[in-house]
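Just one chain is shown here, as structure tokens, and it is the form predicted alone.
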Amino acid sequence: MSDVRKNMDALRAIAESPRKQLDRVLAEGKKAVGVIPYFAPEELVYAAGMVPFGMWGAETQVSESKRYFPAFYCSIIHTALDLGIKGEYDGLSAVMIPLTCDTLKGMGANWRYGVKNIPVIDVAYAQNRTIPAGEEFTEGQFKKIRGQVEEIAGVKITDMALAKANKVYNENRKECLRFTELAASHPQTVSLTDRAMVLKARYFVERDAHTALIKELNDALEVLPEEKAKGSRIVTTGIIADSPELLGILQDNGFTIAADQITHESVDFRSLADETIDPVMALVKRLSGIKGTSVLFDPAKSRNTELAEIAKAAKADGVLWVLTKFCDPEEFDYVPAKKILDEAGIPMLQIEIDQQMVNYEQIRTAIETFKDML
């Protein structure tokens, strides 16, 4: 048990101190590149000997970013830009900005104007990413980005280095997936906040270092006897669900996260890169294979069918839809998801969160009601 707590505390400390992790990287003489959501080819950064640094915003009140975005824009991007303008990301050699939604399409220009000391690498990939023409376009974009990363790093990214990066990231994805399964079977030992912080830590530290810590944690959890959940088992779905306040409310009401379909969590590591093909094309194919998120084009809304399958496989009692406020793609997906889950007999609650929230009492009431209903 002591090994479990030690490793969880170490990973929590990383997740709760992003700036400290960046300062450490810079003090070691390494370069770091910021990575804005979603699904940027950060393996190229790793292969160049630099450190990818996740930028998922923070729970904070924004001020400066309101001069660039309307107040009703996504809080993840709002807070990331606000932190950048205020100097919280100073020291980064560049920032990768994918163009996956309307807010992000304006982020590059706003960042260039508001944060002049950190250059932008635009990350474009085909909307129809699964068809041959789409994959060809995305491959061309990734090769272009490869050249930009090489220029920043001052080194050539060899195919061998990129293949190694793909392998390192795959190993991390496998251990993260293993952890979610172990956390679900040990709900007394791994709190919901512990679970979120262990997964979040991978965005702020070198992936091989995160793998070493989470593998040691998994090995320690695996020898412990399985534990019975105190209350209902749920599947969470949405963009991000790392709010300590939200997770504390769920914990207070005895909920266990049996599995998730969160873009910030399992959606990011469920799809692996093919280590047997050209390493750039492996990144393209991995992107093609990512499912379960509203931020990638999914005309068939297969995300919702997958959600029902995940809930059934996890033997979940219900689904919690964690809606990021003002996210249109998430709102569009909710209606077909509700229909599919109703047909499958799986109850679902939708709640709305924002990284600038200060009052969670309505959410608490909704979750308490959902608990009683289940």
The other form holds:
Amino acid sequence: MSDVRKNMDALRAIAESPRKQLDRVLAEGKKAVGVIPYFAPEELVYAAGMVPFGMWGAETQVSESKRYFPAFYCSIIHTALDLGIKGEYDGLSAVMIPLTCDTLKGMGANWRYGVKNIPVIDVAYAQNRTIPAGEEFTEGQFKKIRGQVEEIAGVKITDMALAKANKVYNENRKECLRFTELAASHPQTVSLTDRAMVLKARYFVERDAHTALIKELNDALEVLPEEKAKGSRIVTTGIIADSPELLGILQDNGFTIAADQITHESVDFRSLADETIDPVMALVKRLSGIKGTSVLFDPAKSRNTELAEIAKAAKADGVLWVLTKFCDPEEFDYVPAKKILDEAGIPMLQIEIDQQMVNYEQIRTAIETFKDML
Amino acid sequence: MADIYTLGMDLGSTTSKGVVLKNGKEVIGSSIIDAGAGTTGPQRAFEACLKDAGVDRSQISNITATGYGRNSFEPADLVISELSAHALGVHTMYPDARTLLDIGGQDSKVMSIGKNGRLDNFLMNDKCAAGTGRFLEVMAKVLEVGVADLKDLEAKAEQTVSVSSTCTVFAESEVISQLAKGADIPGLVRGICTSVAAKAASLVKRLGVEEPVYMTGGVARNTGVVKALERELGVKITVSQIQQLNGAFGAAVYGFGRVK
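What's the form predicted together with the partner chain like, now that we've got the form predicted alone?
What follows is the entire complex, opening with the chain shown before.
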């Protein structure tokens, strides 16, 4: 038990101090590259001997970014740009900015204008990422990015180094997935905030270092007897759900996260890179295989049927749709998802959050009522 | 067997309400104080409710709090969310209710209620004053009338002066502009009521309308809004006899269920 707590505290400390982690990396003489969501090929950064640094915004009030983005805009992108302008990311050698959603399409130009000291690596994917022409386009982009990363690092990225990076990331993904299952079966030991912070920590340290810590945690958790959930089991879905206030409210009401379909969490680590093929193509194929997110184009909208399947497999009592405010792709997915879940008899609650929220009382009321409903 | 008294407190954002219930059925006392959570309203409503019922605090078997200020009301033995309280309240009084719309001072909520009284689904308004009692308060202030006067003014309307339902602040500017142009006041009030109804109706439509539809909350006292809602939804809406007290009533019923 003490090993579990010790490991969780170590990972929480990392998740709660991103700037400290960046300072440590820089003090060690390493270069770091910022990675804006979603699904940038950060394995290239790792393979070049640099440290990828996740940039999912922060729970903060924005001021400077409002010069570039309207108020009614995704808070993840708003806060990431705001922190960049305020110098919170100073020291990064570059920032990868994918063009995954409409909101991100303006980010590259605004970042170049507002944060002149951190150069941008644009990450373009084929919209139709799964068809051969789409994969060919994405492969071309990744090769171009490989060259840009090499220039920043001052080293060549060998195929062997990239293959090793893919292996390191796969190991991390497997341990993260294992952790979500162990957290669900040990709801008394692993609080919902613990769960979120353990997973979030991977964005701020070298992946192999995160793997070592989370593997030790998983091994310690695995020998503990399974624990009974105090209340209802839910599946969370959405872009990000790491707000301590939100998780605290869920915890207060006895909820256990039986599984998740959160882009910031499981969606990112459920898809593995194929270690038997060309390492760049492995990155492309991994991207093609990612499911369960609104921000990657999927003409079949399989995210919604998958959500019902995840809920059934996890024996969940309900689904919590954590809508990131002003996220159009999420809004569009909600309607068909609700229909599918209704047909499957799975209750769903939608709540709306952003990273500038200070008052969670309405959400508390909705969650308490959802608990009563379930 | 001795009588069982339970007390429900609904501590909203703008008003505090209390109900004393005898044996889970009979309302023997109630109070409505125009001061909400975070003020002296909750305590005053609590004392006024006991006084109205003619019972002493020591005779109350259970106090259940609901509403925005439920978690900070010290005398409470139990707390429940206002949605659960409203659903229970309306089901107890009107067992046939399938849809309930509650519009309070700060928020609006719509609930689907199953045949067994179970809350099947619900929606709350987003963080926006449009479609709530606050919208009416702001407009009444601009018109220099009391909120309670709006329904009488609306009854005199022979036309509707259109008012936006998107944003209270923008709508306030629109009303000021209309007044400057000399717009017909009753027509403007009908436009204001229609605006609240349009916003609230969109919430009801999102959840799905199943009749019979009931309405509670302070805004249910405004017949202009109720009529406009009926037009928007194309259904008859029955206003609960206990309107503003429904949440407190539901809390008292819940408390009775716990001590019975």
